[in-house]
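A single chain, nothing else alongside it, follows as structure tokens in the form predicted alone.
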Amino acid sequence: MNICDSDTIDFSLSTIYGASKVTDVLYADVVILNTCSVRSQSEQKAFSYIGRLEEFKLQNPNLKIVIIGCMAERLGYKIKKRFSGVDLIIGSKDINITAFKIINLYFTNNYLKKNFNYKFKVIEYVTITSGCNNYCSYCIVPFVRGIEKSINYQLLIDKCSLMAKNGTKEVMLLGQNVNSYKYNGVNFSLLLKRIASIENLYRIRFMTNHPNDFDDKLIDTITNEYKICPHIHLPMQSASNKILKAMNRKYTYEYYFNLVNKLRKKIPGVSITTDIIVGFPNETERDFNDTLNAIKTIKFDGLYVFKYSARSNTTAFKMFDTVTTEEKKRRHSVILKESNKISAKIISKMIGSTQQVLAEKFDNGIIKSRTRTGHKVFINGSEKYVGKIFNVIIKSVKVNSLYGSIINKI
């Protein structure tokens, strides 16, 4: 979602105001740092980078430093107090007017010009909801992004249509709880169907889903609309019902397990990935083993595992953090090792198979592409394949990546 926000700001600055991106801060008029607050480590990295930016400002006093996003929303007053070189702070709730504020404060009207110099990517991110109403006990999102709001579906259709017209082949629909989308009677299933009808758009993905909002209508829509890729990111977080309750996830492991089985039964070849948090307050070894055993049973195609990080304002922040840092690291390592072992077995079965891929990027003789199930495939080729959909035969596997060759060369 942060990438999507940054791309939106880039689009506004370049197409409306004629600005252009530079690759080195030494040549910048404005540096915009988009921040995250989901974990404390993210904030520490941001603070460190702001300090480095202030050093650049000593060399170029005209440089403007703009801090935006969730950390700006949560700690704006502290940032300004700690870093005198910061010129503008825009919280995540006002992030949509970032470009306007930057131009309004720092440039004259002579600078404003229509100049459509933004090049759409092969894959573009589109935020369809902002904020969240779930209030999971560990999550700071409702406090920094506000309550859940769904964006006007017609604006979303128009945006996706513009992207497809200008070369985008795949859109990734984003929301903290993407499958709870609802605007004037249009729910997520209907929105997916309408986006799937857009000409020259070939693939649709979405994340992140909440298990409680994954109903049968949505499953049927994914099954019946070929453009919707059979890759579902479905955060489990824990397989201990005690921990799930403490997290305020509002489902049991049994419910989650049955949903996974239903998805696999109804969506042929579906790839399912998940999120796991280890070291949540009062997570015992038994609770942890419940999660580890669930991973061995479900056999996810991949997962993201995070060490619990206490966030102020959340309910979990008031809980006593009973798991030591060393134990969190151990549990993190155990889950990751098991997940990688399972993922390797799954993708090894793809050797010799024919896969449809979309070429996303080209670098140094290698095409980076992705299957409909979200698996990365690297291929020897040329830049002319970027943005094209074609078939490859999988030749080998390395870690979690596939390597193939093109069947019918262009």
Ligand code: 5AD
Given for the second form:
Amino acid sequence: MNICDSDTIDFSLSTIYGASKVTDVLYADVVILNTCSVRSQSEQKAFSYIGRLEEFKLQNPNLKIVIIGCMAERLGYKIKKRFSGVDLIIGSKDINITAFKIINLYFTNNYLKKNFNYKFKVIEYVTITSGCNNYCSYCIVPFVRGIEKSINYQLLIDKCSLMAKNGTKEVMLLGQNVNSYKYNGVNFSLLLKRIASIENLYRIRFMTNHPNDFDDKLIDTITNEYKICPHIHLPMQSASNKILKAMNRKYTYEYYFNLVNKLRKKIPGVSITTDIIVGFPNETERDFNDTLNAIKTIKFDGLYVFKYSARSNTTAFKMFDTVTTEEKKRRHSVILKESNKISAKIISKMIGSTQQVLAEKFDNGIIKSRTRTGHKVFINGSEKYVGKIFNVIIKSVKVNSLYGSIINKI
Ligand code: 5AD
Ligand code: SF4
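Starting from the form predicted alone above, please write out the structure of the form predicted in complex with the ligand.
Complete assembly follows, chain above in first position.
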């Protein structure tokens, strides 16, 4: 989501105002730091980075430092107090006017060249909903990003069409809960169908999903539209019903498990990934084992695991943080180890198979590509493959990455 917001600002600054990105802070007139508040660790990282940015001001006194994103929304006053070198703070709720504010304050007329110098990427992110109404008890998002809003349907179609015309092959639709997209009677399923009909756009991905909003119509759409990639990121968070209830996730493990089975049955070759939080208040060894066992049973293609981090304003913040830092670390590493083992087994089964990939980048003689299921494949090749879709045969696996060779030459 933050990468997408940064891209939007980059797009506005470069297309409307002719600004361009530089490769190093040393050459910049303006530095924009986009921040995250989801866990306290992200905020600590941002604080120390702002300190480092201030040092660049000693070398270039004209440098302007702009802090944007959730942390700017939540802790703007603190940032201002602690870092005198920061010139502008714009919260996440003001994302749409960010570029405008920056231009107004800092760019002179020299920059207003109006030349279209934005280069669309092979894969572009498109935000379709902002904010969230779910109020999971641990989560700060509803407080820093506000209530859920769906972006105008026609705007989204126009945006994806413009991207496809300018070389984008895949769009990743983003939102805290894309399944609940609704704009003037257009729901997520309809939006997907309409985007799938855009010429020269070949792949559609989306994230993230809430298990409660994943209905049968949506499953059918994914199954029937070839352009929609069969990869579902479905955050489980925990497999203990006691913890799920305390998290206000509003589903049980049994419901989640049935949904996974349904997805696997209906969407051929689907890959399913998840998010897990360990060390939520009152998570006992038994609750933790429920989650660990569920991971062994479900066998996710991949997962992200997070140590619970108490965030102010949330309801969980008032609960006693019972699990020690050491224990959270241990649970985190147990889950990670188990999941890596499972993922490695799943991808090793792909050796010898033919996969359709989209080449995203070329670096040092190596093409970085992805399968329809979202697995990374590295291939020896040349730059001419970037942005192309072709078949590869998977030859080997190294640390959760696949290595393949091209079958049909372009
Ligand atoms: N502590 C730890 N993990 C969190 N997440 C969200 N809030 C917290 C928190 N307070 C995780 C959830 C979510 C992912 C994006 O971040 O697993 O799905
Ligand atoms: Fe946070 Fe829950 Fe909304 Fe996801 S669904 S953004 S975890 S409140």
